Structure formats: structure tokens, C-alpha cells
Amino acid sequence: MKIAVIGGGISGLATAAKLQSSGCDVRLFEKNERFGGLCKTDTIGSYVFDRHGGHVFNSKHPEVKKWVFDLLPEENWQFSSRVGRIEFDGNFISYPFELSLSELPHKDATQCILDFLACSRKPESKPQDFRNWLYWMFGKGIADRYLVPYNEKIWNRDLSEISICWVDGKMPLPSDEDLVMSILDPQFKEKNMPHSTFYYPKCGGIQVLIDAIESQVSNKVASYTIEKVEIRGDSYLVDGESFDHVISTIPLPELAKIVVDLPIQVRTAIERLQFNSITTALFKYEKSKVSWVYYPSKDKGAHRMVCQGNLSDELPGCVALEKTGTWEVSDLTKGFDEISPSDFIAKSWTHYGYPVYDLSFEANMAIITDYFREMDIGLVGRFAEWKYYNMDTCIKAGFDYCDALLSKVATP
């Protein structure tokens, strides 16, 4: 079976590698000079800069973890425990906020605990917008002090316009017992946190994983912009070349530009999808044990600091500041007195940074996925499926799609 995979990010690379290892004739198309998508790393002197945000690896999927470590052996990675911090009223407490209430001033902690325990969380009263859901789930104390202001910064939208369809699996959702245990046992929160431990390459940034996956794909072309994808009966033409199947891992708005005769209702649904861009800048910074720092206050420009230099003992000290939207370096460093212009190393802008789950998201995606399923064109990855995937879930999505496709072909 001859298959075209469009997009050479981690989803496209993993999908192409999996299909090739299964005996398929695969051709991978990438419009940029380098493969990697959101997982590219720039090397600037002795510094590494994951230019589209910090990327660490771990996975609850054994097959993904084994595959990654077969490609890039575990001894090439540094294993670390996550150390997250949140700035609150000029001090720093542990992440997540809702399981670190014992670190707050007693008055704040008491109010947060009482409000949390007073939440009924009855399914029949569950709000469907993110803002009201935060109050329903966590109570006014926690919502007002951290979750609402922080999420307003990262979403850059009125939270009442955001759906809750994404929260399961992406946000830690504590029970009453979890909250009490976190107060009695300071280590409890880390035990219950997803990605409480992670791996990061000792040298070279996350690019070394991309390079390892890329080495598994023999038929690939970079710096190539596809002009059109046509459906011709049971075959597909990619710029005139015939394929038995097409898998897209590129953002849906980019796919809409090249699919010939795309129905107007599908095109309209894609145009209605929302997303956030991200500006990221790297700075010299003293090394520590901290992995990430979150900044809910509007007094700070960036919403998050990724302590890139702390992810490996072999890297020099540096941090990446992130801010939703298109910004200058001075916008990111607002309020960071410890960072000076002389500390600046590099800057990057990511057009498609994070999917936004507005209230019409599910209806629009139903139209989109129904059409591409009917046309038998695969959609795999963060912006092809419009899902907030981490690296390991991008790989898992590619593997699952390949397994389903090969099973369908093998079935008489």
C-alpha cells in the first residue's frame, strides 16, 4: 500500500515510521527545511532552545515508551522529578495550587479549603463553560486566587467562552480526600500528578528524539509545499502523484488550502476553529532544581517560565518565558527584575501553538471529522485532530491510526 503522510512533525514522523516498519510504501512530505514541527530545537553556543515550548517526555503507554527508548536509549536521557512552582502574592508555592494550600497564608488557605469542601459537584448542575466550571469544581477561593487569573492569561479569552470538553486528562481534578491528604502529606500531590516525573535528553534538546525518529523514515522530502490533494475514486493524487491512502498531520486550516473540492460546510467549520499563537524567548538564568514556574498575576508579562537549563545537568543555566500571542521580548520580561536585556539568547513565535476549545468546537469538529472519515483521509496529531496532545499522545495517536488502517486493509 502506497501512503502519503503530510506533515513532518512528531505525529507525521511517528506515523510514517510505524507504517514503514509494517511494510508500507510511505512518502513523508514536510514544507519546512527541518522536520520536527513544534518539537524543533535550536542550538545557540552551549544553549539549547526548544523553540516552540518546553518538551519533556514520559508516557503511560508502555508501547510508546519502549519505542522511544529503542530509538534513543534511556541512558541518553536525564530522569527528573517535576518541581513546579506558582508565584502567589510575591512568594512561590508548589504546583498544583489546589494541592498546595498548606503553603498559603492561613487566612487564604482556610477560605480555599472551606470553599472547596462546600462544592456539591452534582452532575446535574455541572456548567459547560470553563469559567463557571472552575467555580463548580474548585470553589471560589481557589478559582479567584489562581485558576481563573492564570487561565485567563494562557487562553487570552473570556473563560465563559471556553468549553470544558478538554479538561479530563489535562487538569488534575482532586477529590475532598486528595485535598486533605495533600495538607497532611506534602509528598502526596506529586504522587498523584500526571508527569510528576519526566525524561529529557542530556544533550541537544528534544531535537535529538526528532532526529532519531526521522532516521527511521527513508522516503521523505523537506522544503516541499503541496499544492493540491485530489480524491479520484479509490485513489488520491498529491500534486499529481497517485497514492492508495493519505494521512494529514498538518493543521486543519492548512489542509483546507490544498484539498480540492472541499465542501463549503466543511471549509466553514474549519474557518471557525480557534487557536492561540505563542511567543517564547530564551534567557540566561541561574540553575536550580525548578522545572516550571507559573505566573497568574498580570504584573508579570509571561504566563510560564520553562527552566530549560534545569532539565539536564549538562546544560548551562537558562529559562524560556512564554506568553500567549505575538509579543516583543520586553512584553515577556515585564515584571521580571531578575532578567536583563543582556540575558537574552533567542526568541521564537509559534503560529499554531494551542487549540482553543470554544463553545462551538465540538459541533465544528463533528462536521470536519465526519467528512474526512467519509473521504478516508486520516487526521492524526494535535492540530489535525484539534486536540491538546503532548508528545507521547501524538505518537500514540499515530500508532493507533496505523493499527486501525492496517487492520482494515488486512480484513477481507
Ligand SMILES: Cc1cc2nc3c(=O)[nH]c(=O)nc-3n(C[C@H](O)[C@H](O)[C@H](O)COP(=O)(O)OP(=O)(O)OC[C@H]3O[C@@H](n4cnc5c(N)ncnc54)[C@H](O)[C@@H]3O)c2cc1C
Second form
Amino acid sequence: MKIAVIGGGISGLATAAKLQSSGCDVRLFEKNERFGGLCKTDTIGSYVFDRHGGHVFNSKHPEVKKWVFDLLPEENWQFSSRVGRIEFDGNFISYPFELSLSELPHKDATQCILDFLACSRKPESKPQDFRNWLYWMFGKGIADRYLVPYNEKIWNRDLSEISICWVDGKMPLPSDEDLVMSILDPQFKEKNMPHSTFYYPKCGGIQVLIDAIESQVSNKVASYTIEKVEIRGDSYLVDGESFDHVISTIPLPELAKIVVDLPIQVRTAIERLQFNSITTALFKYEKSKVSWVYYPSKDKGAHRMVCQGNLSDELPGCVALEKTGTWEVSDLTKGFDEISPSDFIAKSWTHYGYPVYDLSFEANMAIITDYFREMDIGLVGRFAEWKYYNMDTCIKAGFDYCDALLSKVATP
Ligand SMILES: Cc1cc2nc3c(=O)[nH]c(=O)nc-3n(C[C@H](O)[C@H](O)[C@H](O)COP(=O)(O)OP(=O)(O)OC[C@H]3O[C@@H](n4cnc5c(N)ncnc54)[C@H](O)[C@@H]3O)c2cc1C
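Having looked at the form predicted on its own, could you now put up the form predicted together with the named molecule?
So here's everything in the complex, that chain up top.
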């Protein structure tokens, strides 16, 4: 079977590598001169800069972890415990806010605890928009002090326009008992939170994982933008070349530009999908044990600082500031008095950064997925599926897609 994989980010690379190892004739197309998509790293002198946000790896899927460590053995990675911090009223407390209430001033902590325990969380009164859901789930104390202001910064829009379809598995959702335990036992949250540990390449940034995966894919083309996908009965013409199957890992709005005769309702549904762009800038900074810091206050330009230099002992001290939208460096550093213009190293911009789940997202996505399923074009990856995927879930999605495709071919 001859398969075209469009897009050479981690989803396209992992999918192509898996198909190739299963004996398929695969060709991977990437428009950029470098593979990696959102996982690209620039090396600037002795500094490494993950251009689209610091990328740490971990996975709850054993087969993904094994595959990654077979390609890039564990001794190439630094294994760390996450040290997340949140700035609150000029001080720093641990992440996540709702399980770190014992670190707040007593008056704030008491209000947060009482409001949390007073939440009924009755399913019949569960709000479907993110703003009201935050109050329903966490109570006014926690919502007002952290979750609402931080999320308003990162989503860059009114939270009542956002659906809650994405929160399960992405946000810590503590029970009353978890909250009480976190106050009694400071180690509780680290033992019970997902993603409390992670791996990061000792040298070279996340790019070294991409390079390792890329080396497995033999038939690949970089600096090549696919411009036309034509559906011809049981086969496909991709820029005029015939394939038996097509898998797209590119963002849906980019796919809409190249699929010939895309029905108007599918095009409209894709146009209605929302996303956020991100500006990221790297600065010299003192090394410490901190992994990243969240800034809910409007007084600070950036919403997050990723301590890129702390992710590996072998890297020099530096941090990346991130801010949703398109910004100048000075917009990011607003309120960060410890960072001076001479600390600036590099800046980057990410067009497709975060999928945004507006209230019509699920209806739009149903139209889109129904159409591509009917046309038998595979959609795999963060903006191909419009899902809040991490690298490991991209790999897993690619593997699952390959397994389903191969078993379909084996049992006609
Ligand atoms: C700020 C930020 C921080 C993150 N942090 C982490 C983290 O710490 N850990 C983690 O696991 N994940 C993290 N992620 C998520 C991770 O980056 C993504 O899940 C993953 O990289 C998505 O890969 P992808 O291949 O699906 O998409 P992409 O990386 O977007 O790849 C799509 C590719 O398609 C190419 N393309 C587009 N159009 C065409 C065309 N017409 N022809 C050919 N090629 C085309 C693009 O150039 C691109 O290379 C983060 C993401 C962001 C934005």
C-alpha cells in the first residue's frame, strides 16, 4: 500500500515511521526545511531554545515510552521532578494552586477551602461553559484568586465562550478528600498528580527526539508544501502523484486549502474552528531547580515562564517567556524587573499554538470528522484533530491510526 503522510511534525514522523516498519510504502511531506513542527529547537551559542515552548516528555502509554527510549536511550535524557510555581500577590506558591492552599496567607487559604468544600458539584447543575464551570468545580475563592485570571490570560478571551469538553485529563480535578490531604501532607500532590515527573534531553533540546525519529523514516521530503489533494474513487492524487491512502497531520485550515472540491459545509466548519497563537522569547537567567512559573496577574506580560536552562544540568541558565497572541519582546517582559533587554537571546512566534474549544467546537468537529472518515483520509495530530495533544499523545494517535488502518487492510 502506497501512503502519503502530509506534515513532518512529531505526529507525521511517528506515523510514517510506524507504517514503514510495518512494510508500507510511505512518503512523508514537510513544508518547512526542518522536520519537527512545534517540536523544533534552535541552538544559539551554548543556549537551546525550543522555539514553540519548552517541550518536556513523559507518557502514561508504556508502548510510547518504550518506542521513544528505544530510539533515544534513557541515558540521553535527564529525569526530573516537576517544580512548578505560581506567583500570587508577589510571592510564589507551588503548582497546582488548588492543592497548595496551605502555602497561601491564612485568610486567603481559609476562604478558598471553605468555598471549595461548599461546592455541591451536582451533575444536574454542571455548567457547560468554562467560566461558570470553574466556579462550580472549585468555588469562588480559588476561581477568583487564580483559575479565572490565569485562564483569561492564556485563552485570551471571555471564558464563558469556552466549552468544558477538554478539561478531563488536562486539568487536575481534586476531590474534597484530595484537598484536605494536600493541606495535611505537603508530599500528597506530587504523589498523586499526573505529569509530576518528566524527561528532557540532556543536550540539544527536544530537537534530538525529532532527529532520532526522523532517522527512522527513509522516504521523506522537506521544504515541500503540498498544494493539492484530489480524491479519485479509491485512490488519491497528491500534487499529481497517485497514492492508495492519505494521512494528514497538518492543521485543518491548511488541509482545507489543498483538498479539491471540499464541500462548503465542511469548509465552513473548519473556518469556524478557533485557535490561539503564542509569542515566545528566550532570556539569560540564573539557574535554579524551578521547572516553570505561572503568572496570573495582569501586571505581568507573560502568562508562563519555562525555565528552559533548568530542564537539564548541562544547559546554561535561561528562561522562555510565553504570551498568548502576537507581541513585542517588551510586552512579554512587562513586570519582570529582573530581566533586562541585554538578557534577550531569541524570539519566536507560533501561529497554531493552542486549539480553542468554543461552544460550537463539537458540532463543527463532527461535520469535519464525518467527512474525512467518509473520504477515508486520516487525520492524526494536534491541529489535524484539534485536540489538546502532547507529544506522546500525538505518537499514540499515530500508532493507533496505523493499527486500525493495517487491520482494515488485512480484513477486507
Ligand atoms: C507552547 C507549547 C508548549 C508545549 N509543551 C509541550 C510539552 O512540554 N510536552 C509535550 O509533550 N507537548 C507539548 N506541546 C504539544 C506539542 O508541541 C504538540 O502536541 C506536537 O508537537 C504536535 O505535533 P503535530 O505533528 O501534530 O503538529 P505540528 O507540530 O504542528 O506539525 C504539523 C506539520 O505540518 C507541516 N505542514 C503544514 N502545512 C503543510 C503542507 N501543506 N504541506 C506539507 N507540510 C505542511 C508544518 O510545517 C508542521 O511541521 C506544547 C505545545 C505548545 C504550543
